[in-house]
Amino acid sequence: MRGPRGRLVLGLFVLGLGIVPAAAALTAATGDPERGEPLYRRHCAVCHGAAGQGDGPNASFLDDDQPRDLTDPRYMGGRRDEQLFRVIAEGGQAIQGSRFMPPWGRTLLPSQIWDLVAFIRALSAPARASPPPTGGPSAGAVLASELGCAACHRIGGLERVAVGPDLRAERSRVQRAWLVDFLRAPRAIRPAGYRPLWRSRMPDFRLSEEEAAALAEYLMSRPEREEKGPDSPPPPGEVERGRDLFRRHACRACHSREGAGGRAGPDLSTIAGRLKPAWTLRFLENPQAVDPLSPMPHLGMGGDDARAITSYLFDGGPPPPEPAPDPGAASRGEALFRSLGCGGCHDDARHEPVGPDLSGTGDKLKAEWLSQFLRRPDRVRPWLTARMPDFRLSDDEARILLGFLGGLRDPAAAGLPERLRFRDVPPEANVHAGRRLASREFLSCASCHLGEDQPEGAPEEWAPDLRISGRRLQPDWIVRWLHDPRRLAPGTKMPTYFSDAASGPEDILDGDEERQILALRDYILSLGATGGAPGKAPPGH
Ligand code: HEC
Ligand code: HEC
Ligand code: HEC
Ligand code: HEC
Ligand code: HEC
């Protein structure tokens, strides 16, 4: 116990000197706690939580040791600035308290301690005590910030936002077999999110097998270098040194392996199967180094530790050689990666949306049908690669975004004339009428939509089965639509039938326009109402 530990202490004690007289010139006085919000939410909420109160979602994983109550103006009062200086940059120990409050002093300059003191001392300060004004965007539209729906939509006024880790690094960081796997069914790697306590996560494509080959095939085929790992195996007593350190630096308090642990990242038990161990070397010596925005501590490591914790981290054998990369499939990969939208979610400036546009959803699609889609994305437009994936939604955040997209209307929805309203029930008569006229015989609609037959030509000129759009369009979108498609859709192409009181077939509904639109409109809503295409699951299961 005596001997390393001594010197690890006294290497903190030293760096901590080197701390606290340059940080002598700046005072709590010179701290921003505007500033120090964001750092805070990044380094700190994991276990302090949110506003402070020592709840955030991985201090339930610390044993007895739990974060302290930032909000409590009893103990923080008690507190000065320079005490609280001294623990966020030195951690726990300063005040010979928990290893679980990690240093802070190599990854923070001292003018962002200071701005995190200033943010911690106004969320004791009374003027705080009552709850944040609310007011401010939707938890709808939060929640669909936070989960990087506008990587692929429009809609309504959220800004694209990269969510998801930068892949320009995958070669030299993650092992293939893992990554083809992960692609296949993902999974969170980081509990708290990659973007601490948003809810970002890596959506399920529903690739195929050869998809997400080949998308691995590109990320492993990027330029950045790739750093040879130790080829030697370890000198004997490095694992057991290893495995010493990573208890003393007090890793658990964010990370799990074997089962116990923090939450705060990643799970580190299977570790050996997913990282390349030359990375995480590197990643351990100065994790800011490598992420500027990680959020995991620099903790102080000279390689020859990292080295042992590597190691320990790796023991069990080396990774699995890798297979001869395959060039054909890269350039697959990377056409995939830009027209699925990785990039949208996983910075890519070359960025254009591949899902439709959301802005009129309220109005266009039916609620019931929705509910299903979002937890359950199924394919509406068979032309397309980009696909819906899954968010693994709960139950709670499908029910918020439901009434999140049920919100954003389409003024131009409200112009629809009375006359041309969905009332109720539609009559046998107009349900046949609206089926004469989609017919070959006259529109032929089957010509491009899939429906009972498949239709002639490529499935890149298909269109969408109309038996599911009866299920998922409302019935006033669908005259709106069938009125003038260029409008809501440029450029779709969906033929304009009925331009003017002319266009209509004559021997139907005595030529009237309006009658044939709303007698579409009742064919489709008919198909839709027989529920699912035949040979097909319904919805939801
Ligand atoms: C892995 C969990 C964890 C993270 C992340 C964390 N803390 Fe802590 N923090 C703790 C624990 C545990 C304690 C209680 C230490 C004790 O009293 O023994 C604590 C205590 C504190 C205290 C009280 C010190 C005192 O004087 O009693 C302050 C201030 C503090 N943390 C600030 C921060 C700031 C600022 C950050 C982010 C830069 C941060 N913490 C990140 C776990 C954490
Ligand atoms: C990777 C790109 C991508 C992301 C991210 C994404 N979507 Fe989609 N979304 C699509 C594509 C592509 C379609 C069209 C699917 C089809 O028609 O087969 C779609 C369709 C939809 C539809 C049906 C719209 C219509 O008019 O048919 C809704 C609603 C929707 N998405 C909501 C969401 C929400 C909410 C989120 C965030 C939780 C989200 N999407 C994130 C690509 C994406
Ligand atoms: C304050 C919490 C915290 C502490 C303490 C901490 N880590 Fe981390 N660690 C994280 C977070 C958060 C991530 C994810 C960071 C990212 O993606 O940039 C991470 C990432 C990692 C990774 C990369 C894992 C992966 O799958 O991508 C390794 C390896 C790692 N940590 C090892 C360690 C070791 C070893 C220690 C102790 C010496 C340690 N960490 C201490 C929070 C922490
Ligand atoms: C809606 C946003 C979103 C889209 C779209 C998206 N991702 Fe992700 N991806 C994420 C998030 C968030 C994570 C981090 C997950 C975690 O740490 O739990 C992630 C993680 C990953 C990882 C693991 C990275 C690592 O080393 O930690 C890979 C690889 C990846 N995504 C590839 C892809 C590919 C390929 C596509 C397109 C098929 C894609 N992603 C589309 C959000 C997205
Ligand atoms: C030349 C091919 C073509 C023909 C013929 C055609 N459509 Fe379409 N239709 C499309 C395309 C393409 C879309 C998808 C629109 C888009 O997203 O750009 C579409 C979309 C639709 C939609 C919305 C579907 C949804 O679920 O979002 C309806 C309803 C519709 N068409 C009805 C009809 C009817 C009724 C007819 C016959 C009177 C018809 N279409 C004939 C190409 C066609």
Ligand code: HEC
Second form
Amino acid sequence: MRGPRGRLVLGLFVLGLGIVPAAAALTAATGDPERGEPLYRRHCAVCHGAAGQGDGPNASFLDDDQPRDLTDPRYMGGRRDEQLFRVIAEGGQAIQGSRFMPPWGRTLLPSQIWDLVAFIRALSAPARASPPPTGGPSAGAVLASELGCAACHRIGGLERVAVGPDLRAERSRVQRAWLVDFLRAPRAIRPAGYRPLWRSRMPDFRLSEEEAAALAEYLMSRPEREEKGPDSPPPPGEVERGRDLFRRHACRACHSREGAGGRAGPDLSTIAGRLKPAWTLRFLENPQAVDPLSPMPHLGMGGDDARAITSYLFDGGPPPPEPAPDPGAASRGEALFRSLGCGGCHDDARHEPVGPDLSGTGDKLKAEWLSQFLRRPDRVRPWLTARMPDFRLSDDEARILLGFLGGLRDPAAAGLPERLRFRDVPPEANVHAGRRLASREFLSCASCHLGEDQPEGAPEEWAPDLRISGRRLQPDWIVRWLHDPRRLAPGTKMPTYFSDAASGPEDILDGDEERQILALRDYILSLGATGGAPGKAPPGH
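Provide the structure of the form predicted on its own, given the form predicted together with the ligand shown above.
A lone chain is what you will see next.
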């Protein structure tokens, strides 16, 4: 153990020597380490680290009470299962250990604590020979899952995961002005993440002020329940008592306030501008009753103590009441909530994917364009009301995600014969023939696509910009797409111009459909040589 209290402190699992619980429930239990792992990741890893080595992101804020390395077989070998159970259930202060170790006995069932014990034992078990590869998910698939990509896209067999909190109680939980500001400029609230140590984050949808206000109105229009809480200034001495309770419960182990404290939970310095006192009081009384997935421990404090801590956090009295939601704005906000796919990350049962199928991305998109798009997403399909959000990816995250998406292939796509493969530079004769084919005299591609001419109709109804297609799309995929667009994208509005050997115009390239497809491909690629930059939307977008 590190630090001057090292002989007494185990960090998160503080263990007293020779302590054996007397409760009959502790005398015989068999935990399951597989069930214990997700519990460990949610409640323990933020201090002890994902691998149990005492290096979690919150560890450096725990002063001298640094978390124990749970992979140390010598240390863990001297601790009985009953000791581990007790310190998890009752907390560090129950055995005169670390004040930063909270009691989990009100948060977890006894069987879950035994599962945790089993998982901790597995962390310190002797290393075994590396097992053969099992075909598990790649680093890119894990990142895509944690970011919530499958909420908007079909990506092979990747399953949708609700990576964000339930938003049905926003009216009782947050301040309207804060919510509008957050929607326009998302930032991390919980440094360790809503799902601890996941890389999920609230993305930036580049909302206008009007859109953010409408979305906030919708979220504020659906109260889960009416809260009853402090509605008057606290009585004399209550703020000071709340400050003392805040210290006694070691809240600063996870929360910072006024520049000091941990980083496992939200910074409480600005809580009065974000949350409402009544919701905060109820959450302090029983976090899991408010959010079953909350990693905050149930500390068992009564209503009076919860009220005192709330008074301390909201020193200065409750905020003024907010006006009732605007039904018209709320209706517009609901439509926006659906079209942006918000329910995919926030567990809305009615959610449907709103983005394109990415299962064949490796066949379709060029790596250079995709890399730029992941860092600076922009509109590609104007008719979609959804928009690709900005996840503020790091260079490493973008590289991992690019490798994953670039490896997604269409298993039903046979390799093109050599005569159809793209060489290097499109022959000028082919480009000229493709331009004729695309003209309004023949296929009239400009009716939908922006290329050398402007499409008809409203810009939001246009098809993807052909000027970026040469930089965005793989040449061989363009050939497959022109041959059979409905196989690659069932339900697409793109017509099938080459359904059989007699479908192409007879007076271009002798009516040879195969040569016509290649000519269209070469014309599209030629547009990319002088067109807009990757990801740049057409004028007016």
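Positions refer to the first chain, counted from 1. In this text the structure is predicted, and so the values were computed from the model without any measurement. We call the rigid core whatever largest set of C-alpha positions still superposes within 1.5 Å between the two forms.
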Is there a C-alpha shift of 2 Å or more at residue 303 between the two forms once the rigid core is superposed?
-> no
With both forms fitted on the core, give yes or no for whether the Cα of residue 413 moves by 2 angstroms or more between the two forms.
-> yes
